[in-house]
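Heads up, the chain below is alone and in the form predicted on its own; it's given as structure tokens.
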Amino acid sequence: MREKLVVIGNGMAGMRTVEELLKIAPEKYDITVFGAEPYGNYNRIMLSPVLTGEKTVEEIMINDLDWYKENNITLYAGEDKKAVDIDRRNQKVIAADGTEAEYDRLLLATGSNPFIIPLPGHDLDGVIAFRDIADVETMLQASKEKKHAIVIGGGLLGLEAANGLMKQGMEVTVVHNLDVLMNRQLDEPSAKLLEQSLVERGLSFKMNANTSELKADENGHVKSIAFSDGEELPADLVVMAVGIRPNIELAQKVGLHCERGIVVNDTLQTFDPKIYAIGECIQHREELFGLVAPIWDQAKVAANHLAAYGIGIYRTQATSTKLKVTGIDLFSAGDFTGDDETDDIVFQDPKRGIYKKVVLKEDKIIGSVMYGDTIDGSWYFQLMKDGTNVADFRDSLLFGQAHMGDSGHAGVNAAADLPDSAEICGCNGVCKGDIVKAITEENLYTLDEVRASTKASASCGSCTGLVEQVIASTLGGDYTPSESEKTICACTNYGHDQVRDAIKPNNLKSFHAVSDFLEFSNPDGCHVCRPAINYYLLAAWPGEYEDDMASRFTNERMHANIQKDNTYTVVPRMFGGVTTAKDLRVIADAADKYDVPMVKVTGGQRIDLVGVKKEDLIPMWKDLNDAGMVSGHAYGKALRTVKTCIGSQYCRFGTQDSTGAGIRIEEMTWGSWTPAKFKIAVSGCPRNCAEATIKDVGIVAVDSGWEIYVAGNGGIKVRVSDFLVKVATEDEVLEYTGAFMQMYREQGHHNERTAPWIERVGLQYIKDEIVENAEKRKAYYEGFLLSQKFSQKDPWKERASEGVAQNDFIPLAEV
């Protein structure tokens, strides 16, 4: 028999919790919802576009009335259905018209009330807040009949109301009691830029204003606003947008413990264990809430506990604000004012309307504010949340991630102006229009939601910044940046690091041991978590954990890259890019024998046999093995190649034997599994013919030894590598290379290349671990060599000569 869940509040927080609950426990409850407005569940933050006429009420509905019927939810909506009492002893909710509903669990999501300044005249006709659809309808009606509008409050909501009324034809003056607009999000320089821009667009401002009275005409309707300095402005409509207060009236009435909000614990439970609360009405660890991002986190936790899973607790995360006010991009996060112990790095270009400020404390970002150009806001925010030491790139920090070599962000704010046909995600062929459509039609709010729906940024991730731009420009203030600790997937609330940290201390040695211990909602996992955890187990237990090939992607299972015509490519390894006439004859014979349509030289200095039939893979590998060749792992999240130039043996510019060093490195590293594909190159002199500075590890020979660079990247997302250390000998090169690879193997997230990894953890952290600490470096190096004892098995040989996984290579019969 189902239990009964009653939700008081039909807003975004309450219904988000219900949506999360329906995902994980759809049969647990009969659900009843009480809402004071006569609508379904709508996106309150999108009221501004309704006011400007850009959207209709129907277009901002998240769940219309049919959704409640389809999910067997009883909805009591309207003023007479407003919940006015709770009988806690008998566990039932009573509405204004006497309607009652019993509950086993009750969720309070009563939201907040707009604050109305108790001025003389605050209760006059024509004085309203900006909180719901009724307020918007009042403003739209007033704009048809009246001329002068006053908006009290220079925050985001006030400016959006002012902009909407201006677009409806009214003459609007914004009254603010400070000299800085949006003082919670902007500092003085950026606020002045905003004010100047809004004045140019037609808004008027009265700053540092002390309102004394609202005056009425003979009909009791507001006619003017008076100030303490004696000035008086005409006012046919006054909108108060000066903040909100948690709506705790009902909770207080029934005796629930309230302070500034309804006090809840880490599971969103009130002092009555049968009653949960969520959203703007609550107070959690002294904090109140008004942004969407933390409320979405609360909804997941509350749903989890309502489903009786009993896992997950709510912790307040740092939040950023990325807004679009009347077409102007703004971003702010953290402490952007600073103090005597902080450093401000500021970039200003008044002519272009650009302002950037990053606040540092001990070389770590603690806050940022941006105006006009906000493309790097998400990057700064991530650096701030990760606590990344930015000492190594302070000098270029304000020029943005593009100057870290990230070509994926070079479009600056262009994404907002791109046509719908513009391709955003090259890996998955997703255009801007696809993303915008998914956001608006499916009511998506976060990068993860957009990624799950459209696949945009789900592969290499280089377009993440562009996708976030599209989300931000589409949602404006409704945008929810990604969480600091992203969950691996929907099967668990734990992130990559949390899962990895649980494996060794708890002796977890199989996927199901991990999923059971961490209580995954899907105990068998999904296509995202299974490959990730398979890798983490492989890295944690070398020699003990048996690689689960069923948890690998197709190319890794087949040990060859599948092509669009269902044939495969075969790439034998050529250590250091060196081959022989004998090996070339073997490859040529294989190409002839198996009728290979194309023989291609790769960028990694190898030869690619393209178009091999599935049934020919094993016999071809056998022929190559018999000639002494092994798999090049051209298909895997593994060491791919060690590219070299010809070096000092023949080149007149060469300073060291780069070819010989490259062969030694590849002989040490081949077969190693890594979080993502891994490439190495060795150049014999600073001319860098092997392009070493765009590889995961790049080694450049100089007269006195070798310079080692790390975390470079080519392809879609070009990143020039960072200098790690200079050493004197080849043996030291091997030690540093092995140590760096092992550190990355142990700490990188699955599918995370070294470039984003090092930007996440910081170059200084890498240096501290393996340059400054010789003992740790040796430990990492020894760990790498140990794992290689078990990894350097040729998968081709296992299948061609040892009978492994033969069924994988039998073609499907045609029917």
Contents of the next structure:
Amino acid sequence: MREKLVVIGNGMAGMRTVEELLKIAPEKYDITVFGAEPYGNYNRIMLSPVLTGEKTVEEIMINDLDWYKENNITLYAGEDKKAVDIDRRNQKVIAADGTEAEYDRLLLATGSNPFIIPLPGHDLDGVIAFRDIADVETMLQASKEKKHAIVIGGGLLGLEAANGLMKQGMEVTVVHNLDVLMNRQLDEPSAKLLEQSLVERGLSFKMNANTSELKADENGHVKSIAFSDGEELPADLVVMAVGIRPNIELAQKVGLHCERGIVVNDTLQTFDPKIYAIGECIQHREELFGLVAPIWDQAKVAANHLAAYGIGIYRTQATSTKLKVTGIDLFSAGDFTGDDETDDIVFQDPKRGIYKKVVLKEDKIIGSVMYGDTIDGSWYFQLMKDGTNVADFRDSLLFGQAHMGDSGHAGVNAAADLPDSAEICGCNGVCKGDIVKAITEENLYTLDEVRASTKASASCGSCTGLVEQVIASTLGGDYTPSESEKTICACTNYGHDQVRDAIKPNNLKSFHAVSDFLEFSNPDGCHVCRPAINYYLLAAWPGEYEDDMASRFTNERMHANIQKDNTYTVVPRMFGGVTTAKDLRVIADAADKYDVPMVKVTGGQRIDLVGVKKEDLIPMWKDLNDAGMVSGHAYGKALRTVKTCIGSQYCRFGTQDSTGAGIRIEEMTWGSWTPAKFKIAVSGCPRNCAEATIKDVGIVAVDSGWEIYVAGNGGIKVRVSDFLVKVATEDEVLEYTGAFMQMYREQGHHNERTAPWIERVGLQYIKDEIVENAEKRKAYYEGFLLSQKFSQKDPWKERASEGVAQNDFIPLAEV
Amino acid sequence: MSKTIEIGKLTDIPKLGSRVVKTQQGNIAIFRTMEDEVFALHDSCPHKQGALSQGIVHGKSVTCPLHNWVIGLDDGEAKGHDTGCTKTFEAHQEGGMVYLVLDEV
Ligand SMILES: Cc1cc2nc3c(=O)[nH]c(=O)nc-3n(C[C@H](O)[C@H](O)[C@H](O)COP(=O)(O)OP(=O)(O)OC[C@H]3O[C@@H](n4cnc5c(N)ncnc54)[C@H](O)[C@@H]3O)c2cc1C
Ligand code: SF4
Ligand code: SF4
Ligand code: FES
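Moving from the form predicted on its own to the form predicted in complex with its partner chain:
The complete assembly is shown below, putting the previous chain first.
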């Protein structure tokens, strides 16, 4: 037999708990709900858009009456169904009209009551709060007939109410007792910017106000508001939005331990073990609640315990706020005032109405306030919640996440890595899994479609960036972001893909052709866009476009790595990390002959001659060339090494000849230019001695063949590679490796390693192109082999013996 | 006293590129812009002595290869937020030849 669960309060917290419970233990309880409001349950936070007219009441229903029926929940809703007593001894709940329900477990979710300042006249007609549908209906009605509205309270709710009433045509004055609006979320500079833009929109403010009385007309309806400074303003409607108090009336009456709220432990249990409580009515570890995000966490924990799983404890996480006034961008999280031990990093541009402040304590973010440009709000918030040490990028922190470039920190909020249960939209409680499901089942392609279908990012919008990332990782390459793509650099308004897409159709074959065509602000570009576009041209016109050395970074021009003292390092290629005694002798001789200060073994299994003078490069290469050695491209955005383990030739665990396979792969791939450096490794068994799983392509032998992994990275931020496919033969390994490299060459952004690339386009997209689709794979592979024909030339030989670019290495003159 | 020295052909310096002249006052980098103007700078970045001759040339600037400071070719000044200055020398081209003006030491 099922046990009985009774819920008091059919608001956001109570019903969310029921939803969570139905997910994990749908058969456990017969559920009965008492609700004092005469509806199913609705999204209270969306009352603001209902007031402005952007939404209808129907649109904000979360669960309509049918939902209760479908889930066999008995709902008693309406004024007369308000629970007025609990018989704890006999375990039953009694409603105002006498309806009774027995329980084995009881959940209190009675929310809170708006606080009404006990001013003279507070109980007049026309004086209301902003809490439920009835209040919104009163406001909408008043706006049709009346003119002057007063909103008492310049906090989040007050401003949303004022904005709504103004949108409905009323003249609205906000009365606030302090000098700073939204003082719990904003500091003074941001609050001033907010006030200014609300004034521009038509709101009036009376700041530092001390209200003394609400005056009535002859019908007992409010008519004006009087202040202690003697001023009096006309008032046909007064909305009080000065705070909330937990609704603990019933709990207190039946003797449950309450302080400011109903006191609960970490499992959301009250002092009566049969009774749980959740939402705005509770007090947990001294704290009260007024936002939905923590309540969703509570719902998960409470549901878990109601289901008798007994795991999970509730801990309050940091919360963030946005103001839901269309056109105003504001974000606030954590401790934004700081103290003696904190540093504020502030960016201010009053002319553009932008203000950003991040508060740091010991190089960790503890709070932030943003106005005007809030794109990075969720990033800062994530860094704050994760306690990330930001010392390394502190100087560029305020420029935002887009500024981070490279793979270094790209993974910080990559939605691709989140589990399906991760909540993306806190306002509407939408998880990643819901979004992915909607996208795949309903064939959605754009942010707007996803918004319309799932409500994710539909209310406060602060999660828009995350939602876009989920769409991008689900759709892979099919997704085009709605907002304009990030530009390559300050020379142009176009992003990498836009520039790249312009090259072929418009037959652009030189940097200046591109910069003219796309109207770059600097005709010669800069050190960021020149190498990028040079690369795109090279990839677009294999065999035809001539690599522009003036657009290459010095390492790629000198075919050696520049060091901090302007000397270079020389690294001969060792295919598969295998060398011979003869080669080692040649290297040793070269080191002696050119006075090389240091000989070092690199991480990629070869030998590094460090500290070579520029003039010695060519003669040294000549010596190495003559002995049959070629450049290792240790300096390039190119294939670096193919690292191998010893494998089945000698290793007692080896299942395949990893060294031999590595040599074949390196012979195929050496000399290839890629958007950023590219590393491969091959291990002979799953012990993985070649560390293949942090390489751009990693190959791990197993008894029956080879497993191919892609997009690993061992740099600033380690990323373990993703499993792509398992194949039987070495030939297939070559085909997949070539196809993957070609796809990356054609589609990766310049300077973007495979790790951030795959996070941008999604693993599934790569699989669709080269695992599921054999024809495409073959085409990519052939494309790869074709361009290798033109690029497998040893740059050392060209310079040492064929006279290419020798001028680069010698002075123009000596005087 | 200063003297004007012929140092080579304009075409020996790549467009948007640079060549070095060795002198008793150290290496001097000679730059050639897209419009065939020539400039001469001490081949040492004001930041940490990177070889400016190895940088990427754009407009009338060069980006240092070591840490991407951007140095003005005409005045030797670091651009943007960076501050520092590299010594400039007078250089010009005439009839396809490049000339450098050096103080006698
Ligand atoms: C206009 C507005 C805008 C908001 N905007 C945001 C926002 O942008 N972001 C955010 O995070 N939060 C916002 N909030 C806060 C958010 O709505 C609340 O935190 C959330 O609704 C609290 O959920 P709850 O279930 O605890 O309370 P409620 O949703 O208030 O639910 C409590 C329910 O219990 C019923 N009830 C009470 N006593 C009894 C009884 N004895 N018997 C039967 N039923 C009873 C009440 O009628 C009510 O329906 C906003 C709130 C308002 C009013
Ligand atoms: S990965 Fe396996 S085969 Fe290769 S060296 Fe290690 S144990 Fe041997
Ligand atoms: S880890 Fe850092 S210091 Fe070491 S070689 Fe790489 S960049 Fe240089
Ligand atoms: S040495 Fe030139 S930028 Fe650092």
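Bear in mind the structure is a predicted one, so any value in this text is a computation, not a measurement. Positions refer to the first chain, counted from 1. Basically, rigid core = biggest C-alpha set you can superpose within 1.5 Å across the two forms.
Taking the rigid core as reference, does the Cα of Gly40 move 2 Å or more between these two forms? Comparing the forms between these two forms, which are aligned on their rigid core, Gly40 does not shift its C-alpha by 2 Å or more.
Please determine whether the C-alpha atom of Gly543 is displaced by 2 Å or more between these two forms following superposition on the rigid core. Passes the 2 Å threshold, so yes.
Please say whether, between these two forms, the C-alpha of Val450 moves by 2 Å or more once the core is aligned. The answer is yes, as the C-alpha of Val450 shifts between these two forms by 2 Å or more after core alignment.
After superposition on the rigid core, what is the displacement of the C-alpha atom of Pro675 between these two forms, in Å? Displacement of the C-alpha, rigid core superposed: 22.0 Å.
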